[in-house]
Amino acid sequence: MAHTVPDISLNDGNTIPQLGFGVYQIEPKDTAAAVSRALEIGYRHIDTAEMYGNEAEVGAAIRTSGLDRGEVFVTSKLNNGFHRPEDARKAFESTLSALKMDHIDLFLIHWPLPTRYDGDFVSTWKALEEFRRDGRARSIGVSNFQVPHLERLAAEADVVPAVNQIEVHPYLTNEQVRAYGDAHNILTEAWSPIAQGRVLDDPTIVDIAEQVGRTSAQVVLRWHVQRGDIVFPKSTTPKRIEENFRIFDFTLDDTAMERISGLDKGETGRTGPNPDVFDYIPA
């Protein structure tokens, strides 16, 4: 189990370490357990959010792991409905809150949301960099943002987003959006590595996995992470939370990697909603 996953430069002077554990969908009461083990095999990077609603439960089980905060690199996200100013303050205080902590390593705007708040996620962006000035988010970043709203930063913020955490498996390879953050030094984290399972029992991934001998999620998330993308595979099964932290003793060659790119179905590809549209904002 020594495999050593391995840190990638951000854009800011930190680092953060390509794989991670995400706690989507985890329900609050079985999130610590999830994280207490993920961290006992190894992970170091944790990924949450405000709308996951299970911040404190990551909290605590980093707290009572007995590894130092700064050996786990913890990720949240604001949530939709906190996008002015003056409430995004008051919910990066609430996280912190939760968490238990007096820094995050990474903050996010979690979506655009450019059919709300007047299509206004700059001044979000500015209450974020705040945060980074004080030094209570040691990186700030963006989750969903399309091209036009990462141009739009660009052209009106101080400070380029440290990474972009979008949808991205082999059926939506969302190489447009990749391309710019490449461009622009803004690593891309992928969501919905796996896309939701979908992809496990595809004709060709299942014949790659059959010739290295690995598990097709195990397949996948080593095309992400040969890409240079930032990946966190989620699971509450302890053999499934190890399978996936098993992916660095073992590569693909570029034939597999072209293989698997090729899957690429374009939009409709995609398992979750579209950046561009989705207005959701929790009751």
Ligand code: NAD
Contents of the next structure:
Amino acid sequence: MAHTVPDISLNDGNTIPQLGFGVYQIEPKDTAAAVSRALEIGYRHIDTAEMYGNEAEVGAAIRTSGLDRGEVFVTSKLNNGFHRPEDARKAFESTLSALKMDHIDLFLIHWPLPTRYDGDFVSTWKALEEFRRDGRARSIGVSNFQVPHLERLAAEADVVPAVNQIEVHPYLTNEQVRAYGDAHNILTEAWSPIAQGRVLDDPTIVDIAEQVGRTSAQVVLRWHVQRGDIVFPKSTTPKRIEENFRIFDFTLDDTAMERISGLDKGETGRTGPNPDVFDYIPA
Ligand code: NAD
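What I would like now is the form predicted together with the ligand, since the data block earlier showed the form predicted alone; can you produce it?
Expanding to the full complex; the earlier chain stays at the top.
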């Protein structure tokens, strides 16, 4: 069972496969083929978002896969223009109808947008609590939340997010936010786990990859899962989709783990925007 993906328990009793397949920046016309390939290889967790514009194609690929709905863990995320509770309710219904599903496994607030909506992401979160209560979202969580945002939810809301999906890779190890998650039973999902390819030529990563006889991408993904984070690398190349799945039949020793963690560049290591100031709302 060398390739079995572990299921991890969420704080609400549900489980999530630790490795999934991300579909950010996959064109809708290419999405069904990529997701179908991933499902054939054995991925059972797909990470999409309203903002990615490819929920319908994700749903179609799952329907035609021959797998039962219950075998595939599906995540989507609330788009940035829909934080007011009445808009969030409509957006969530659009997600379910695009996917053609009666429930979703995990629904996230995509960005906290602290400079928008008078800084109110709490009422948005309370709308997600409704979706969980009525069973249409089995689990709910957040994405790109910084520690003060999580502290505010802890003070003002009932449900603790099951996950916080944040940028994490060797150039941005994001320890402070991860540590808050650890302490409060919020799992970290690491987005852009290979920094969109930027860490793959790093001499330290290349050296470790040579030592263990694996590719750079496999080494970095393995580093994430040994840290306990959830990952969903994206690729449209069948060979790479398969390569990224083969990370459960080798281990990295403590020295290799520490060398990779030591590549952290802090804020300058980000590939994406800083959530404290990001305020993009799609037209
Ligand atoms: P990633 O780190 O997964 O890198 C993807 C890129 O790396 C690909 O486009 C490809 O060029 C390259 N690549 C993939 N596998 C490779 C391999 N084996 N060898 C060489 N190159 C390879 O970046 P990502 O797509 O930004 O992040 C993964 C997922 O995280 C997304 O698809 C999405 O689901 C999620 N995400 C979420 C947010 C958020 O705000 N919540 C933001 C970005 C991404």
